[in-house]
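Encoded as structure tokens, the following chain is the form predicted alone, with no partner shown.
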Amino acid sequence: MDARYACQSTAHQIARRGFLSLLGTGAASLAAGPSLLAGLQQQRRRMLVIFLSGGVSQLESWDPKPRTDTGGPFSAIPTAVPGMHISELLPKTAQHMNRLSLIRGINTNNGDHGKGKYQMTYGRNQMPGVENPHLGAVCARSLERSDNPLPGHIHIPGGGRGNNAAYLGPRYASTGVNGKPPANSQRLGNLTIEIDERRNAFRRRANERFLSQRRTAETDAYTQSFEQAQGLMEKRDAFDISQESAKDHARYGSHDFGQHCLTARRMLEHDVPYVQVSHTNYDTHNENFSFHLEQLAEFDAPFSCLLTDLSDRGMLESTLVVVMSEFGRTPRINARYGRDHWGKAWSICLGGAGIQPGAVIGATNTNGTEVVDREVDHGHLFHTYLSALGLDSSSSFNIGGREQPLADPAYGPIDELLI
């Protein structure tokens, strides 16, 4: 066994490559004083997922096959990386590919929407009666900011809390937001700050008395939710994209996806560990080419804006960005000019924190019907994400004395993609 995987550790251990770097930076920070320490604080890692729901076609995005029997009508265009080509439907994204990389050898061997989404966001196959935490819950727990009252696991768009943290507990479940402050997060106008503080002080005393006699995981979660809600009220404006400039609203576009990307930027700027944005609908069994022409045009400009802003703000090097879907689409074009579900040979795009820029991992054959080089699946991807975030993906959470692996121990990361 590779020595790098031999040591089991806690969830908060940092992968050795990140740990050695952190030691060196930390020592320099102590010598240099508060200004460099503040800079180090900004390098805490976070993750942004853009989920293209329905199954985006790899042939119309990351792995075009023009002038083949499966290629369809669109051309491949050069990118900022010499020799790397992507679909002409992504001209703005093509200019950023020197910051991004492609994984073209994915085979999840699955064509079911629900199972595919589970594979890609939980890193495992869905099994009856088995609950695992969502990638966002794993990130929220592992990258937790004790000084940040905002939820650590955010989905855009959405409303309310999800039920996707499994044994990690409701604290790390997803919170859905829509670019506005959460409902009921503003202090009532007839309630003074002094009275509100007295109410909360009384609540805490009552909770402490109760917990001293009947403390359980449920009562801890109940207490924590109140404390988080109070802190969130103080930072409710973090969710409000109406505070962004008119220029930024125009840059991102007035359509929902553009505004959702602007919301995501705001969440990342407020140091939320995991943000997921959904764009739908790519389930193109009919008129695949017309739908992708429209959908990817809507995706391309806001995504490009988001990458530009993260880079300009010095955040891209600490933000892992992944554009994923539940599967790809069939190389074969059906009788309705559509492409069907396809999990045997498809692609994702990723970049930022911990990822080698400008790389292409894996390859499919001439017409995209099978993987011919460096085949990987969702298990490898999940390990890769965690490793890129500076975590030891082979480590475990200790839940009530029981070790729960962060990722499926049968797999490991795509090492050649990691910095």
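These numbers were taken from a predicted model, which means no experiment stands behind them. C-alpha atoms forming the largest set that superposes within 1.5 Å between two forms make up the rigid core. Numbering follows the first chain given and starts at 1. What changes on going to the form predicted together with the partner chain:
E197: CA moves 2 Å or more between these two forms after rigid-core fitting.
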Given for the second form:
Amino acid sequence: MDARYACQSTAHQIARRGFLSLLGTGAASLAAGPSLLAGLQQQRRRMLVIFLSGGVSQLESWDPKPRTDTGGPFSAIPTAVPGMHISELLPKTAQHMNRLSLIRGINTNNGDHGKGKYQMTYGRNQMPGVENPHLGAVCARSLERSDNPLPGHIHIPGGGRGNNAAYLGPRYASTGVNGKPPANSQRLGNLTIEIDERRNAFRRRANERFLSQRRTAETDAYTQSFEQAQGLMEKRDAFDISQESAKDHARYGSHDFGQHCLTARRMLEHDVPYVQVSHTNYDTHNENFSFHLEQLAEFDAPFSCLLTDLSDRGMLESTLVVVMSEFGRTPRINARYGRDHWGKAWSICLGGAGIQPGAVIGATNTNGTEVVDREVDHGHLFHTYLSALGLDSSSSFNIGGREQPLADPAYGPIDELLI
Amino acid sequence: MDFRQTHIEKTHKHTRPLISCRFGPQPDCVFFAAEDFQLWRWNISNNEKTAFNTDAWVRGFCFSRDGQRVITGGYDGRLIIWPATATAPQPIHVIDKAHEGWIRGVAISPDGSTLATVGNDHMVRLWNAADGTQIAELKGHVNDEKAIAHRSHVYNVAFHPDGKALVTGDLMGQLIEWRLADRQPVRAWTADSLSKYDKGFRAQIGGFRTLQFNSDGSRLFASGITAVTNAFAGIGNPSVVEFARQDNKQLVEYLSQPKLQGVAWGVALHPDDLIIGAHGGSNGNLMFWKAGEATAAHQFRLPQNGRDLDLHPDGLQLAVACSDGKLQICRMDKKTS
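Next, report the structure of the form predicted together with the partner chain; the form predicted alone has already been given.
Next comes the full complex, this chain leading.
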């Protein structure tokens, strides 16, 4: 049924189409077609990104080069996959490598924090005047749950809303979460349930009356915002990790990253399509080895807990887990025992939904200074994530009649890594 | 000795960056560890070099009192006792899991009978220097949150000259004095200026690059980095802090002038009431302070970052391990033709 917008202008008709495409119909506007959509909804896939801010060293994590001029003081340890070794700084994660895979041939050719973060979370190079949606916005939109009022794109830690959904619209922008229910999401104490319901019923009646005569794209947005907020209020406990057991709090650790991972588990259990947890900081120009000892020790245990719990709950097969950074760190050890920015030969770790477990894709040379096999960059990675989530990464969003590719059409997924 | 005339007298270029150095017990020998996973003995006179295959980076090592043995503590957690003078050195004793993770500091007791090691497992351990058997583990009362114990990486260790006590220092800036008679912690205090939690980077920066008593044991000197504004870029200033043994009171904080950026990686105490520091960070320097005077009396620019320092018994020569793989032998006197 056509909306009866007040001015009946052609411009508004187009705007409405765009608006509905952005906010209302979710995945239904994917060019991929309804059969795929039905399958997607059935699979209920979701994505967890652990973003190691500042640029984790690949040599102290996923691609160690022990006893070389660039390898630093640490050893490599065996993992649950015969022949696959990772840094000794990740002993707990090593036991999960039969569930995970490594991509060791990444060359993003960039050493700038902002550009690197954009590359890895938007799947494209940042271009002046061009806005692309964040990976989380693409997931939130493409994997939208019509039966779930929670935001589909969560960043932990954080507060408020991000401005990172571009043409997909603010509905898919990130919502920052800190392990507590969002501010002002509780019914006021002096309002009874009955009074609150009557208030909302009155609002709806007034709204419907207004819409019958003066419906605009803006009023639709307001209405949708109200309904989303009300749904969120009903599920505000989903954000509250104080409801998790003391045992789980102890398992994950009392430090920030442990609590953030516990929050992430709770969000994924509530079927949020995209959850990103940031762990800071790995920008170790000075004392790289001592700081990686500190930071990766903090990362290893909660990440391991999270993998265990997702697996035990049967969620790992439907959850794509990716541990990424904006870039890696230089093989060369500088005069301050540091490593600097390096995008020419580095690694990520991923597993879960759609990903072959226990694989190593690509390789660097003996001392890690260049990629020597299966070189890929952020474009390939973005396609790979979407493909692993069951999406056709070569398809497009239809935004107001305009095709917007989900991922950079110049690239494709790493097919041999996909199930 | 004229520290204001300090100059580089001799340079040895190694193939890889250096980590630590000590003048050896034998004349004309300097030992240094490098990023090539070896400890090296270099003879200054004939330029001969001998490898000790530690198979690990070595920051802490010391010599037996008779000079016949060198003891290394590796980043692989192994404590190894070597023949110091052998032409093809092989380990005499290897303690494989002396610590879980890095050994950061090694010291020998004044009577030469006991070794002390500290590491990333928060532990302090004592060993029989003769055969490497473990004597004790000094862990304090870790089950009581308020009790004295290390709860972060332990960076360094020093025996008191009277042989009755030991001081250890950790990443959080905590110093603990241990009584050796019953191996109990006696007291703990904090070098506040040498440790900081960087909220921006969410990491602790600190730790004692050196711990050293003066000859009569009345003063303890600790070095590291202070006034950190950016931990991950190493933006801070090299610092040496002097404590009174009697009451742990901080007496002086020795700082560079003009201000340098980086860490005081090594300290030597000269018998002429001179404190010497080796700096590495934005570049490398030797810093000289007169005892009790907080401002450097002299600074000598090194070609590269200094990472460790030792004073020769002659009171004139300094060995400096540098990040460019060079071992610099400096002389604190005017150049001779």
